[in-house]
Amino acid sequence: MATTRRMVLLGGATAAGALVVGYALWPSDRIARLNALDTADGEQFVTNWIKIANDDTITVVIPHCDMGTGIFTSLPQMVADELDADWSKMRSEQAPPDKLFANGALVEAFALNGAKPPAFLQGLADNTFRFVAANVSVPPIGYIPQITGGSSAVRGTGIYGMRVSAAAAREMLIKAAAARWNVPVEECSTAECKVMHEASGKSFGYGELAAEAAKYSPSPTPKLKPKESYKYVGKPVQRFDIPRKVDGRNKYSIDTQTPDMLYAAIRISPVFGGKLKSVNGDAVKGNRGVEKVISLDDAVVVVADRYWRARDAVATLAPAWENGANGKVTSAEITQRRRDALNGTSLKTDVDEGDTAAALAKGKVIEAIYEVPYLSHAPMEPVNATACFKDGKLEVWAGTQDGLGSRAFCAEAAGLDIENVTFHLTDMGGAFGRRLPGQYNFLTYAVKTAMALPGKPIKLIFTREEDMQHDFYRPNVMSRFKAVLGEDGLPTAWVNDYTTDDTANPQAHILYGIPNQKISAVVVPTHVPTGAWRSVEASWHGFFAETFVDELAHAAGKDPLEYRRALLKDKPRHLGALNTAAEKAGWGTPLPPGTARGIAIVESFDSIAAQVAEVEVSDSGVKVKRVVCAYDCGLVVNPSGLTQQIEGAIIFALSAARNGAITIADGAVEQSNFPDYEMIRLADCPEIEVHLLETGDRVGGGGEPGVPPLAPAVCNAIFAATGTRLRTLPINGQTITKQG
């Protein structure tokens, strides 16, 4: 690979040139400060993420946080492949939120978007990019140097870290290895944790040789294993995580306990960007165990020695708010807003190929306009945070998608130097892109709890209503499309405006070959916080392109599978996909009356993923029976762990697109917990079948892209039972009903 342009103005202006100069490629002291920060007793590290102990156990440091994903199993899979290690003595471990664990492999990953420097300039590539993820600074969301989102792990810290750590550090114990036997370093290989010279038959163990290992400085460009090499990356290898999650022994955010704890409860403004104007904080001073009242701009917390007594206290207050025009903004306001707004001079074009102008005065115009509604996270464990602010100092106990970057957030927040601030990252029951950079208001608050009660730590939770009602939320979004069809029946011009909260979205660009393209996007800007839900943009751009696809098919009289098929002709990795989801489906064999299958595909995070629903529609309601999928990730590491990913992201994305719905009324959010925000039961949950596929294509990343197809896969299977075409979510509370 050339090097480009776009590396040039990186490694100039991201790390601001002057400050890497000088900055070894591999600093003398790194591994001993590596050592002094994160080892036990007769553990050594010997490249960035991986230490190997005495008795030969490797363990992992991984710059990212558990979320339930299975990268602290994948991630060890890829290490112990180019390691030459014995999986039996493999271990992982959570990396701590300190620059020197900074995730410089993932910064590189989305800088270059897949491609590699040249080799003479891999060092200081990696030098830079780590550089770049322990001191540059995103706006608006501040350090990300530890993230964990964008379904990013292996296909960002695996290939461009992990893997490359591994391969280096086995050639630094060769290296060592040799020079003790006086050899040259071409006649010693590796196997099962061991260094070996066939000639002599001697050999040693890596815990032998990690301290001598250490003090070569790791390769930028370790010759790497080709797949076939592979014993351990492609295997469905058992999870480190599930046995303690399993047994109880694994512990979260909210089971945080130190001496001397106590709790808060809060309630903020129900409008957002409300201000507290007022609250009798005398009338719940005299309840059994409160200790303090703290009004905030926009909150009001209640400081207890019992979580429910300072939940039960907070309830009883009546603060008031001072709300401005916020106050009376509704769902039907926002939606006329964004209707507007398509109607509107402000639309900013993103996409613009051939003649869509001439190509829509040559045949009749088929449009439409679909819209998707605000959706919670709602994890499973609302969010929380302990802090404790005493001598000056804070410490601070949460689970968040970024360990590092909380810890800078902790200490803006606090007014602190970082040097100042300890940051504990927990395991978290859920999150989605809930506890992502850009969206920690509940650590914010636990700073400023802690701060006004300074010497103990005050672990403040938020209330399922807390959580649902002060969320940052996935975007509404409304789309409009314009397309006309050819005589073939495929369509010569694809014209799409949308609203956005944010930029142009690059998940709007579609897959399809259509010759003339028009893409544009206009920015709604509403009081509503918004933020990244799990697939971000895919999740609602994926419902509208595919299933417009799907009604050019209909009106083109078209098999809405050999319509795609048409128009995926040039590419065969999608076409791959989509074959293979249609023949396990069983497409086009018949089925019941009242029954029906729809099929979509979207590429997302570098994977593509097809899924075909098969959808029941009878007097009682929609019943989607079963979905299946085919995945294409490029690379399959843990195929158990994926597929259960995957089997996650369908039940997640049909409990979303069946009943979710966010609703805004006099400026706050109405619904409040399950009842009101419905997840799938296990009596609604269909037949799930996953297929992976492995193209030996660019790494794709697990688990969010199986969200996107399955919203217009039911839909469009209900249109094929009923011949409703559904153009809004959800699809629960719509009339649907057989048509003709």
Contents of the next structure:
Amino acid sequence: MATTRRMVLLGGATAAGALVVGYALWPSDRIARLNALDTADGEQFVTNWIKIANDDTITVVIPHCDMGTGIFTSLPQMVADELDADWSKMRSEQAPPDKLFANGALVEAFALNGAKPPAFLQGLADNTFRFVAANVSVPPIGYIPQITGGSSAVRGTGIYGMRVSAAAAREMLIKAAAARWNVPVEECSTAECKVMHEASGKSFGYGELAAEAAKYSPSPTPKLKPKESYKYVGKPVQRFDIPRKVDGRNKYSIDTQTPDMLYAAIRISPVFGGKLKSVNGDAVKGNRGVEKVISLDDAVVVVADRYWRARDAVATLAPAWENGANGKVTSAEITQRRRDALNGTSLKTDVDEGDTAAALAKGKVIEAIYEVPYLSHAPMEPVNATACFKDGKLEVWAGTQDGLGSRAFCAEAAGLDIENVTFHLTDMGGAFGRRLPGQYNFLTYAVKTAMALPGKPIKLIFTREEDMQHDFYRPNVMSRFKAVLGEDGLPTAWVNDYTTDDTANPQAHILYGIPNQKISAVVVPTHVPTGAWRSVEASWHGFFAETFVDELAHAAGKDPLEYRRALLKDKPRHLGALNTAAEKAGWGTPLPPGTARGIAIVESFDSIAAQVAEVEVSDSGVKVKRVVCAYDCGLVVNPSGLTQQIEGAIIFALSAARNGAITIADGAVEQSNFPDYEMIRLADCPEIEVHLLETGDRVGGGGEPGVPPLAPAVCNAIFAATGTRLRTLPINGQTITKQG
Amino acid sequence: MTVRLSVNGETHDVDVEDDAPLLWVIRDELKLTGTKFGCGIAQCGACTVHVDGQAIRSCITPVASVAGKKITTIEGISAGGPTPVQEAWIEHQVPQCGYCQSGMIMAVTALLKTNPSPTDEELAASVTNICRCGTYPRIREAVRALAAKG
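Return the structure block for the form predicted in complex with its partner chain; the form predicted alone was the one displayed.
Now the complete complex, all chains and molecules, led by this one.
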């Protein structure tokens, strides 16, 4: 084993700058296999993910999807710095869905080295190992597919993978040049895609050296650059993908075109878990273009020569469904079940510090119940996939948040060996968690449709209505808080009992140093499928905890900013973010009547986000006028791209806070399209100001942590403006009156 | 049933039903996929195209109703290289996933033709398209910059 495998370094710098080194399996034929899989003429893999062409072009092969977050530019920025590249030579492209590009190599690396991967990588491992183990033939230690989620691309793949791989590649290029010149490597330096030998004045372009460089083993300990010498990381580099996203050229899943393509539209049992009892397909068989009506276990599909013909035909069918007991479930009943569970005996405690019972007995207990509704992801591109089953092989085109995992999933759905499945991962029109593993109903139906009508590619597109009614929703959850204040007004006890769909939520643990704390969860399953929605559990625990803290500040007669400052006095990074947001927002300065500010701070995905919302409450409703966000993720790779993500997160959160609610009646989702699941548009978009901070040693995520503080900041502002405390969302539809 | 369409300066005779939605005819018959499907009920604007210079939502437009009219898609306005709107979109780094941006750009382009210097309010009243990535602040900045140039 040891003689047939080499090791490649995958590691990261610790606070002190020393390397924490991990090793991934690096079979000696890896470069040859990479080259065979994914190179054009004149290209050469040097290390994992990094190809160098004859003309010095450097292509970073990204083991993630492009759902709009800008990582196809920020990851190359990290590579360019460690590789001493010329930015004009940098490119990026999608990794093929192959085990060679499984980003679980990062976790393997830690596992093999006996080290513990960072918590967020463990999360990926836990979530995906189970799936992989069930679906794919894997090496003994397994591998993680190509997940894009958990705000992990830069802080995971970038920091622990690409940066190190690039530094190793640079050293290999130097070795190759030094060998050609027959000089010590110490005499060589690199800049702008060249290795130089100062004494002789000679130089080689990287392209001339790539093939020789690739023959060396990547060093397990390449020297990483100090942050001060970065040329590209930290700069607002323009995204590679934007020019092709302004003229209609960028291809998404729904744009897949193949010869002889057919189109499919679907109606799925409106009640989750319901079954198709019967459907009279003959009703549409004479329709122009209709090829086939396919009855599935829980859906009916019409395949036609054009999409609108399939869509119109399936709409006219009258399927009969077998709903079972789920057909009677309502939102009110689900809420009641959650209340009952909080009063029941099944709560499991995962934080129990001090003596909360004794502390609660010492003062007036402040108690409040919070609840948030189900939410749909509603990406602009409704879920869809194209599949073709021909001669025992399956070919699929789709946008998902895990290309390799999707390939395995389709193989399982079709009952085929993974080697007989080709999966083309496309760009996607938003995802926000909708296209993660566990939520692939669109792949299942596309594959089943293709299997039922072999020989032709069939593009199955959910209507917006099917997309909204067959999502995997942000869970509807509830929290009940109890707290007691000490003489200084700060809480001495904090009790949080909350409901959850599956497991305890680490995000329920609070930032604040309160001496007596008890945090307990109770699982309340329902028939409504749930999944990860941008910022996941932070989206509700952030709202719950940061609004309840505001209640405590009010009870103590303290300013909400001062109150949080006192609670965070030993946490300089959090204080820094809080103070920055407050200062930039002009906290404490006068505002017009009816307008007020609210503040909130949430840490998630290793990033700290503090937001101040300025909100006007008038007869015409609630208007969020301005949001100021201070954001500390430790290292900013692309300030323009990161700011985009935070602006987007704020608007995503505001749509949900203001309008978002998926409700259940007769077991099915009541909402169906944007009129009853409304989004923020330009008219309601506040002015947004983002201030980026870079403190601390850990690099945090960028895609999600901007979401959680928005709802509590807005609701705290509404309270400051009116005295009305909102403990549920959305805001619209609730009575907000000026209190005494 | 043949419908004669003029799209991006080219004439196409398409054999479709009179009430076939213009969006799907553009996408599936003419294979111009820059125009996007978002909601199917004229709510989100991802399907925005120009008919005789006016921004319309093609997902609910029966194809026969635009026979003989001048239809322009995102591919049509891009044919001569980036327009000032597209250049501003790049400069202000507007798109994220990019899916709604064809419709956004078509809607903004139509607005600027009749009102080269819209206020924020005029922009918001005219461009009611949905973007789930939340690119509105940058759209507003880009249009402010275009408006300043007049």
